[in-house]
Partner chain sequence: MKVFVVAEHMKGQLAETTFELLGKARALAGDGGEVIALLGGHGHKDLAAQLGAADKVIYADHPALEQFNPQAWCKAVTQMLQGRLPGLVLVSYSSQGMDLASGVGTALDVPVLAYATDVQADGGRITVTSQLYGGKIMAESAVNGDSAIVAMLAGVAPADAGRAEGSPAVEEVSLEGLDALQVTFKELVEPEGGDVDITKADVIVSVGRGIQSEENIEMAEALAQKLGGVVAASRPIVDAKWLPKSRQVGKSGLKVKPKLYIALGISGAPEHIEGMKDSETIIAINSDPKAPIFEYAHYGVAEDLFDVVPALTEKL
Amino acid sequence: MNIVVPIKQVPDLVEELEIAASGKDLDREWLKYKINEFDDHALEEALCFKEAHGGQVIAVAIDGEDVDKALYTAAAKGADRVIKITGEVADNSHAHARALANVIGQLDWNMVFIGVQAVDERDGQTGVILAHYLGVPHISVVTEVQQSGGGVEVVKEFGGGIVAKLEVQPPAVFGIQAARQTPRYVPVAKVRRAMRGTELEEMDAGSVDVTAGSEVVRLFKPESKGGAEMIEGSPEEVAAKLAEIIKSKL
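Can you show the single chain from that sequence in the form predicted in complex with the partner chain?
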């Protein structure tokens, strides 16, 4: 079975996020991006599936910051094809899903593995919306996909550690929460080699005739609800104060 893995770059939350002068977007000038961690898990689960059962893994990404590097990294990890989607695509889940559906519709595919969510998906999860545009079922919060009979068996997580096993006849879209194993790491040298030896294909996003259905009025930093009493000083001083607090609470 062939698996398409859409990957997306999101702001690295380790960095400070600033709001742009418009008040409606992040100040993107100095933003550092990284792959959506759940997409990284989706890629890993796809590679594990391929290693066990064969088929192709096709990584796709909508053009944007550091996307070439993300695609070459996917190739270095074992993706068979890497495709960059070019053209005008607005920055919302609906537009992304439409562009992905337009491109995926032209590929020879059986399943889509995509990160279950991304930190900026204000208007819903791209994967679920994509499934509807493709006219196939979806399952969110998936932690394992295994071949079984003519279809696949999928593990979906609920709260409290309870999981469900579901049987699915592809085509289908799975929102991956975590791969069965920690996403593999590739050294920079291997990514460089992939940059030389891989054809980065380009496909047009096509007509993206959808909207988010809502407008951002303003972004703001969470209003501090009082928040924590911050304890300062040298590690020794901080430790002494914390020890006092802890003793008073227990």
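Given the form predicted in complex with the partner chain above, produce the structure of the same protein in the form predicted alone.
Below you will find a single chain and nothing else.
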């Protein structure tokens, strides 16, 4: 089976983040970017599936900061094709999903593995909306995909530690929460070899005329409002004090 993996570059959260003068975005002048953690897991799960069952892994990314490096890194890890999506695409999940669907619809594919969310996404719905545009089923919070007969068996997490196994007949979109193993590391030298030996394909995003979505009105850093209150005493005294605090908040 052929698996398409959309990947996205996001700000590295270990950096000191500053708000731009507009108050609606981060100051991106000195920001460092990295592959979205959940997309990295989606790529790893796709590579594991290919190694076990064959097929191709196709990494795609919408043009943006350091996106070429991200795609070459995917190639160094084992992706068979890497595609950069060019054109004007608004920075929201609806527009991204539309652009991805326009390109994926032109490929020979069976499954899409996409990170369940991104650190800079406001709704975490790109995978869901992408499945809608492609007209295929979607399952989110997936931790493993295995071939089963003519279809696939998917491990999905629910709240409260409940895990389910679902059988799905592709084509389908899966929102990957975590791969079955830690995403593989590739040294810089291998990425450089991929840059020299891998064809970076480009495809146009096509018409991305979407009116849904949200707009950032204001960004601000959380305000500091004092520290924690430490409660001392016997278990009975601590319990009584906690009950008193909770009652006062009701």
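By rigid core we mean the largest C-alpha set that fits within 1.5 Å across both forms. Residue numbers count along the first chain shown, from 1. Given the structure is predicted, the values throughout are model-derived calculations rather than measurements.
Quiz item: Honestly, after the rigid core fit, is L242 moving at least 2 Å at Cα between these two forms?
Solution: It does shift by 2 Å or more.
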